[in-house]
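This document opens with one chain alone, in structure tokens, the form predicted on its own.
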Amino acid sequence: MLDFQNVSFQYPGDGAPTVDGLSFHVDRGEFVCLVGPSGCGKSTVFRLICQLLRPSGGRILVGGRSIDGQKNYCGYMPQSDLLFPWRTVEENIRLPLEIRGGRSRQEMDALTAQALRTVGLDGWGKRSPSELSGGMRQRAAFARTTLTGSELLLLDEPFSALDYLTRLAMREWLLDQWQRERKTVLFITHDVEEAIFLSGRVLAAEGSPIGRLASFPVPLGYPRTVESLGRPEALALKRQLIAMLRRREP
């Protein structure tokens, strides 16, 4: 589904490449994390993919084809939920529908309402963002995400800002989205736990810059519960995990 194959990038006035080289692919209905030390380029590679950045070398391929070009073969939800607080939840998760246009005012109305369902906002629609709790405003905007039509769902920490209770139904129920549409998910996160609970297979940065990805399958069937985290593989790649991280930490 995706698919870096050399790709470098600098940002003007830097001294060296964000990105160097890299190559790495997501298959199409994987979930996948990415992790690594702040400040290493994980956001970078993101915004390489939405093509809110040029890389200076390499290809990126998603679907078998450049992205350059494309439309609509991504939906990006960065780590503030940025709903527009003079639009209400609905207008807000309405929005990439009257960006692409082509549909009806009933048939966006139609598509929001069922987006409103399918997060359990069902009966918000009308209330103001500020009305919504933090695990509220992330589930509204994961859903506008989902309305953009785009089978690559990129997710860049969404879950950071919110208190760890939060956090943990949030996870789950951001599994039991990907489990009902198996869309290809790339997640972005510091939390080793949170990488370990929700994909199939961790990417871990190897150094800064990003110019190798280290790939490690989770050893986890879904479905899962917080009870995983304890099972003795799952320790064991976490140790892993923290371990490789610590040593790269720049």
Contents of the next structure:
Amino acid sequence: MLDFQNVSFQYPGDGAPTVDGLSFHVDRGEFVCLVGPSGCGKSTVFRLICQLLRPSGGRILVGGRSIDGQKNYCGYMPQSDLLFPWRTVEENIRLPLEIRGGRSRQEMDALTAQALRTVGLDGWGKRSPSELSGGMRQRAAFARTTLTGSELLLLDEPFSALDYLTRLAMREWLLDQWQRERKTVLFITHDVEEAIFLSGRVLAAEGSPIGRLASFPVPLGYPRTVESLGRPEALALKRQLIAMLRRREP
Ligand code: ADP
Ligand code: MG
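The structure above corresponds to the form predicted on its own; please give the structure of the form predicted in complex with adenosine-5'-diphosphate next.
Below, the chain from earlier opens the complete complex, with every other chain and molecule after it.
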């Protein structure tokens, strides 16, 4: 589904590259978490995938084809939810449909209503984002991301600003969505436990610049519960990941 082939990137004016010869592969339908210390370049990797930034070297493929010239191949949910405050919840959610065009108003209404129901926000469409709780806003932003229609979803620390219990509920909710839709999900987090709970595989940045991602299969099946995290094999992976990430701190 996604291939990085020796990809490099340097922000203009920065003395050193942020991404340096990075190669990795994600299969269709996988749920992969990308973990690494803050500032190591995780969000930059997402911006490269959705062409907000252009690599200075290497190739990025989606579905086996270079992303150059491709459109609508990924849904990107940036680090903060970024719902537009002057649009209602449903006007926010339908935005990707408007941008993409080619659909009648009725079709867009129907798709938007369905997305609202899917994320449990039936009846909230006419409200302003400020009337929603943090968890509800994240679900609305997620609904908007899925309406891009893309098979590849890029979620950048979507739950990090939520309180602990809401975060737990949102993780279960997201896994439920994924098990139903089986899209390919790439999910950034700096929370090792969150990565183990959600993903089939964890990609860990071994340092900054991102040049290599170590791949750790998660030894847990689906469906998962919070209790799954207490299993010895999950705890062993957690220790291994924390040890690896800590080695990188100055
Ligand atoms: P992460 O998401 O892992 O926390 P980022 O990808 O946001 O890391 O940033 C990686 C590095 O690139 C950081 O050192 C950051 O300061 C730098 N950086 C991020 N955005 C820009 C920018 N627009 N211009 C210059 N440097 C940037
Ligand atoms: Mg980031």
